[in-house]
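Below you'll find only one chain, the form predicted on its own, shown as structure tokens.
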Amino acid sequence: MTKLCVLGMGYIGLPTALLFANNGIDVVGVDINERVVNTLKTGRMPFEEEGFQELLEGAYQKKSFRASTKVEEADIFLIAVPTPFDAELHMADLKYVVSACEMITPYIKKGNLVIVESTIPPKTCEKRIRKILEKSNLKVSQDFYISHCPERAIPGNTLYEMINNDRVIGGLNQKATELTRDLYSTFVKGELYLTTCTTAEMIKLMENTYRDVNIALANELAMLAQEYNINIWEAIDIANKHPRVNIHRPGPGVGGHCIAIDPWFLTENTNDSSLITLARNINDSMPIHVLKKVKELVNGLENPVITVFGVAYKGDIADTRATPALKFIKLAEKEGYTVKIYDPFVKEFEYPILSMEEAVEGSDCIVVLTDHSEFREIDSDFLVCEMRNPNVVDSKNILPKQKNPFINYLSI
């Protein structure tokens, strides 16, 4: 049986690892994390989400699973490691990445395959990891062979899309993709579309690009739209009947591990990249104009309390990586606005979690930031009652059509 050491129990590794290990590969799975580590090995997923449980207990069943916080020797090495932003320098911080790869180095032996997961700037494996691996004084393409396949899967359909999405592999040859292509044809239905190791680098980019640059054409638009009075969400759901019209939705910002982050990774080594930064930098301002809707309705208030509905980067979730709603909060602060906060899902955050009740009791002004489903069945009465003044800014379009006459609503 095909042994796999994947590094990296997180979102992506640790489902990745779960659905080898339940298609036939013999999977150990590494993270530097204890607390992860030996919550898997009681049984339990360190996250919750639908259908990963269940995967957990299959692959013990099948006993081809195990955690451990040591790499192993195997025929395969996963690394699935997070690849944070350095928003000084607006560059990729690839101190994960590289401190698996030397992880796996006294490990490397001929005949082996190392596929890299993490999202990486293009000729990271080429430039990079190809360098670093070679200390183990096999030579790549001949000794051992380094692909790149990069995730496609979203926060809260994640096992699905893992295994019904498309997905593309490239390697530094042809054998490395013909082998890495061989491994996840053991559970992925979606087609795998072969390449070279630096397009799939950049696909994976280019992907999450083009939909920021297409939420800032959007947010933009919303701006414009306000000065002729018209309702943009009415005028996007119309110009997209347009056969080749595909306009995203406004927002209060971008957030997530992906749309975010991911267009600065395209860019960091060039100069040519004026339309990917001019759109990082509308979606990154967004918070700054949902505020600017705030002051418009707080104005002449004394010590305006200010609740925030949601703060998940996105509806239905709990992950709050990235959030544009943690900018937006530190902005109200710094207006002297008391905020408070509810979000259904998210149970931990930088800030207090307030039931509904305690966010909005004696509030000024509700802003919604994430488009949770449970938004849309919001009781009007009940926030006029509750609220001191009763003012909403719903910066995502979500709260029940039929608006209440005495509450001020104001869109992005």
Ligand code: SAJ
Second form
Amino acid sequence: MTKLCVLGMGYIGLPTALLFANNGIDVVGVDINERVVNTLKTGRMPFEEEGFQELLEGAYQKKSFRASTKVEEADIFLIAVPTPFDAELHMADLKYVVSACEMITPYIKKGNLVIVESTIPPKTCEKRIRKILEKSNLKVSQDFYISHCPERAIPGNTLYEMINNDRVIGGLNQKATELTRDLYSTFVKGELYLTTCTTAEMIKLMENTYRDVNIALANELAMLAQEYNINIWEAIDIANKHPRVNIHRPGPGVGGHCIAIDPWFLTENTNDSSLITLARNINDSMPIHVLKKVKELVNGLENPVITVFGVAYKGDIADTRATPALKFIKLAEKEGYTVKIYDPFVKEFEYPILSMEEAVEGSDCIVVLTDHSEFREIDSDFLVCEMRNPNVVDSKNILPKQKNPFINYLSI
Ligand code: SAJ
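Return the structure block for the form predicted in complex with the named molecule; the form predicted on its own was the one displayed.
Whole complex next, starting from this chain.
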């Protein structure tokens, strides 16, 4: 039985490890965080999403998964640790990837394969990772193999996408690519596209950059639309009926740990990337635009109280990483507004999360920043009753289409 050692028991590494363990691979899941490892040892997932718990139970029943804080010998090593963004230098911070490689190096044997799933700038496998792993005194592409197989699953629908999405696989040589293909074909139902290592690194970043630039375009179009007093949501919906047009949705900015940072990994080696940089700046400036809308509505009110609906970085999840809501809240406080927050999913945040009643009572303006499905059904009469002044800025176009005549609405 093939033995796989997965480094990083986070949102990607853990479900990936469990999918392998449920499909005929003997897996040891390694994390330096003892709390995560201990939780797994007690049979519980450290975080939840649909299907995760069942997958862990299945792996334990098959006796094909163990959690550990220590790396051990294996046939294949898979690195799925985070790649944070160094905001000062505008580049990828590879400290966790480097440290995972250093942990593997003493255990590398002839014939081993090392797969990197973590998002990395182009050429990282060839230049950086290879060098660290060759400290084992073995030669890459002769004695052992390296490949990149970027993760592409969307948070909120992780398992479905891990199994069904197509994958990109790029080895430093042909053998590495083929060994990686054989491993992933144990559970991936999508196509496995084989290419070079650097191409695979670039493809991952291109995908997220495409989305970021497209969202920036949507945001710019939204700002232009208000000059002509037209409804941007209707305009985009109709434009997208064209067979070759797919404009994304405008909003209060781009959050999460991928789309808001990956474009910088692509541009860190060049000064020739004005479009990508501009798109990043447009998206980062959207909270300022939303605040302008709020100012239009509360202008002239004494000590305005603002209610934020949704601080998760996107709808129907509890994840607040890099949420644009944080910048909006800080700007609103700087403006002198009192800010109250309601989010049906988020439990932990930099600011207290209130019940909907507490958050809405006495408010002068509700600002919708996340498209949680619950907001589609909101009772507008309840808002009119509870608010001090019934104003709403719906930056996600998620509130019921039927408008309440007693509420002043603004869109993005
Ligand atoms: N957003 C908009 N308008 C849109 C779409 C998204 O403003 O039309 C905003 C969201 O509200 C959110 C942010 O962008 O704040 C990012 O959300 P997302 O749903 O676009 O993406 P992520 O970050 O959750 O996941 C992305 C996915 N990449 C692509 O779709 C190309 C996912 O497949 C990747 O695996 C993931 O990044 C990753 O880990 O790289």
